[in-house]
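Just one chain is shown here, as structure tokens, and it is the form predicted alone.
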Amino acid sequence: MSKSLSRREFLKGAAAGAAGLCASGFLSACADINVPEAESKTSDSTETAVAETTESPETTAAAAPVSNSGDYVLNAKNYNQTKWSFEIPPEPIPDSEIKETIEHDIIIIGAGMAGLVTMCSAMEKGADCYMFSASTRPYSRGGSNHAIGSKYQKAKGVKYDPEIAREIVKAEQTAGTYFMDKKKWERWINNSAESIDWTIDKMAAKGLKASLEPGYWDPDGTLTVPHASHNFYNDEQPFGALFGAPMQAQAYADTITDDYHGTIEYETVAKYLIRENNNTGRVSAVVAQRKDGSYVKYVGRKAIVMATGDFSTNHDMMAKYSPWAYEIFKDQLKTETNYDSGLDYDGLMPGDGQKMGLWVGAAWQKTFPNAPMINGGVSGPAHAVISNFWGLNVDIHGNRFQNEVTNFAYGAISLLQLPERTAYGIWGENYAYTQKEWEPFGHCIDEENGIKAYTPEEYIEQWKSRYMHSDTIEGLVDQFDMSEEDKKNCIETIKRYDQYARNGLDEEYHVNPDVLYPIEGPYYASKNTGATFLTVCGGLRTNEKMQVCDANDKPIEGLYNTGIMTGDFYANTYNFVMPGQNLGAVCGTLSYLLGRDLAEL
């Protein structure tokens, strides 16, 4: 990490009251997947069961036994043979009942971020697009845009490019344990700051100003990251951390339909695929339906490009591909798909997009379970922005769990692991003046976008409204979920952690010294089950041109996808160590680049 910022620098403008940023979880308890029994094929997609088993006379006897309640068992010698529902294409439409079709260069499939991001791009550089997408409009949710070194953040002071980015680059990569592909990486690192700078034109032409969030200060320097999320705003909406997103389609969907005069036609649900001599040539079209019922086929003279989303609600999807966030947040996850869907928490989109590409052949990505975005954590007043809560975290034993120095997605991943994935966060009055002020979240280096920072005082004004609070430890703790024995041990470990922090040397899960905090009455708590699920990351597999790839790496001809459902960008979990990669990345530089490079074919 580069030295030119220090930390009276940082925590100046990057310290954030982030209580209540931290949504709580809607969590269900833990329940035994059962294999499904194997059933009959069937063309609907979306039927939750394993829908085929392809036997041989090799395997049939030996690979094939059958328990005594009936169900089909999988073993190491047949579990590759069995289908899940989404992996059997639909039946095709027939020619009849295919009532137009609409030919252009380019298709490209989803209005959200990736795919306006593309055909704006594309569309600049003179290339012939049509846009149609399953929503009724422009879709994107969240708001923060990662950029190494872009005009803005020069302007702003803010030194980072791709040099100083190294340290923290290799340290997500770690974190990822390498599977992810170096080469997307590589691609947005190099051009994020012009996709970033063309972004910002992009927006204040229709009127969206930019503003730059606080980064995240770690004492340790392991997290440590500078300002580098972008955002878009108004005067209308002044929240672009968590509301720009939306904005920031609209103006990109303006932008094709009044400055370039493209299409974008809504309402129509892509299908499947076509593609070429028997389904091993170049895809060439895609079957869709309107909202009227009636069928329309799109053919790309180059290329179909497929912006879809995740497939979160789909759970077969689910089970196989990202099972462990599956188990814990199935019964949360919807069963019917809203293509509108905003900061829904109860997942996103169907995997259409994946599925089609299955169906002509792509493999999947080569990472294993695909990450999903969990953030949470423990709640409480942050002295960074996007923090785990800083002070003390117990369990529903009473016992710490964690160096509770953190982020609040890796807050999340450990309160995941606990006794009823519940935690409680702990600190004292004291704890408020450990600042002068503290900025909530939203605050930007933006003088236009003065966000009220609140005193001390204030701020305990509203920890009284918010969280449990006594003026004993005693009367907090019995505020507690526990048993009485537990009870005692959680007042065994608040005295035992405050005796830490007045050492100045934490002898249990060693906490930075800087930010080891004694706990002084009056005395506050919050309680925090579960932990938020937004969205699962990738799906095909994709090469660093966005092409989409077979079994053996060799891209299908005129196949592309882009956005989050991009292979193999994203490994392990989402961790919101880059605030705004996502939309930095895969939705951002990589889409911009595909549009530039689909022109040029």
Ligand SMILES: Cc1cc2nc3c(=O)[nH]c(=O)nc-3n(C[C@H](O)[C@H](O)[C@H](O)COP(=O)(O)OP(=O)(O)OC[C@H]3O[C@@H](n4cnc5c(N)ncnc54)[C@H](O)[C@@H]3O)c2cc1C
The other form holds:
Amino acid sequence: MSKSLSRREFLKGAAAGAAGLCASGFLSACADINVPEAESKTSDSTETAVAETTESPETTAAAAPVSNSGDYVLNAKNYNQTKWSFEIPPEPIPDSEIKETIEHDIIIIGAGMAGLVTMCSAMEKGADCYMFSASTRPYSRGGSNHAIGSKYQKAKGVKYDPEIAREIVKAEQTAGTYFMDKKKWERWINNSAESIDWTIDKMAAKGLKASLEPGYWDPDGTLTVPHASHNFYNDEQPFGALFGAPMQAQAYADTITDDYHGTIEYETVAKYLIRENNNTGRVSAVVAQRKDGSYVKYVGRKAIVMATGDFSTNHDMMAKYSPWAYEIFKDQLKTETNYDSGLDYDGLMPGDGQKMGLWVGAAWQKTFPNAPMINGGVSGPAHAVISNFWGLNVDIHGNRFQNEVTNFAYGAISLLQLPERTAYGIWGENYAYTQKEWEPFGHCIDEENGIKAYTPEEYIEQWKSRYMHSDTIEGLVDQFDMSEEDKKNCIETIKRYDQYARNGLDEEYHVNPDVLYPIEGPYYASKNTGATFLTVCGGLRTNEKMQVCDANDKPIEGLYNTGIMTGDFYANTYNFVMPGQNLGAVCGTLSYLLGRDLAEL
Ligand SMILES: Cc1cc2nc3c(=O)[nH]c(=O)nc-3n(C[C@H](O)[C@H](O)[C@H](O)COP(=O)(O)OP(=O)(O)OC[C@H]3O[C@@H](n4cnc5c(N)ncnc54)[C@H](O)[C@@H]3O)c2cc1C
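One more: the block was the form predicted alone; return the form predicted in complex with the named molecule.
The next block holds the full complex; its first chain is the one shown before.
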């Protein structure tokens, strides 16, 4: 079974093999696989053959990773000896090329929500901070900040505190199969009210009003959550749920510069960290490049905080750390770097902070894969703004595939499992009258913000331009991209569902009878393909104090990270059961606490 190969043959074979694997979709990013040097030579000769062996075929495969057909073969012994290009640090910039050194107690990298909250919180308590960011201005996207027990919730009569949150927290942690770090969750839950109240005051000081988005009512109780997503808006921009975060970020930046006289330097890209003592001591500085090409060294006397966002536009990192999401979304993720990515659905940041951490010995988070943030599902009249369409859902063969009563993230995951990742939602006009009014996305419980709920009649008017419709079931289904046989099956499915509703018993998927409605004409349908990608969560191993840790869970002195890049806060997928958890928890509360802790250093 043994096979001798010269180093030159080996490397040639490895390259061809890697290309083959790429073509077959096995290694999505072949440019990044580095064949491990240790496997390609023995003793000191570059032309020496791989040692002859009498070991079993499995063991032999580990020693000779090139198959007879020239494919590069991974197995349990060699797979983790490969290196991806992002794991290899760049050459350091010579001191002579570093034009300036800037020294402060705390250096914060990245002017997204997390970095800004950290700096604002630390400076309020007197810390000496300096921020630089690759973006051209303060940045954020969306606007929903989940919080538990704010003064605003109390004023509006919304009952929500850590005790009331127990059920939903347990459901969420179960959904993540307990992979996530419960210590970080505990810090968030118990300090959420304090930090959101602080945010409400900070925003009010800059002219932004608070608003509360609708919660989610689940007839089965499992996904029910009260009004908990706070957003911030003003009269010019009342749509805080989608456009509030950039205004919130700007308000923090203004507080930092105008009220605390801090500095935020833009268009400056962090390149690598400096860890003393030959990469074993404290992280004391970061080298960055300004727009004019010059290099600058920022020395953090007490801490360097990375708040550089996600890694969704780094295809190699996505392929390694979030492979199933990458397989689905790789064609829509952008390949160029845009440090100003805002309300983008094609990926955000290139993972610079995560890479810089790896280069100085940080470990990757324990939870695998990294949780993507995805939503969509089947569209149609939505009982809750973030719901999957609760009426009849069918696949391209006209068959049902789930209990439809779920939210739009879980609905999206179901849809992505279907043939052609396509599903139809089907309902009758009577559906409009199953509730008195319909809340659109952006609607909030305080009426003054101007986003109104729709009456059934207003809603039906919108359906006519938005969805397929017909006076007959046959006329509706005829518009579907289905074979004639599947159309017939679909019509049968519609009639069967209608009968279940009339009987008050869904014999297939057991939809709660309270929301099981007959399908009466005129008829409407939506066609839904794929899902919406927003971001990917996590990165470096991070303890509850936001210290970046090594493979032994030991904090790397001087190095912190926060925001969406925080490791082990989410598992499986981000599921919107606690909507706005990202801005509320890792970018909000945990960053606020980090600022307080840094000020104490
Ligand atoms: C369309 C959309 C809507 C969303 N809506 C919501 C929502 O309503 N609620 C919610 O909780 N979550 C939402 N999210 C998720 C949201 O992206 C995150 O919760 C949050 O914005 C992440 O903030 P952050 O500060 O960690 O990172 P970012 O906002 O990405 O900020 C990172 C900052 O670091 C800078 N940076 C990156 N690399 C470098 C470098 N090498 N050197 C220097 N600076 C660097 C960037 O330029 C940027 O300024 C949404 C996502 C999308 C795509």
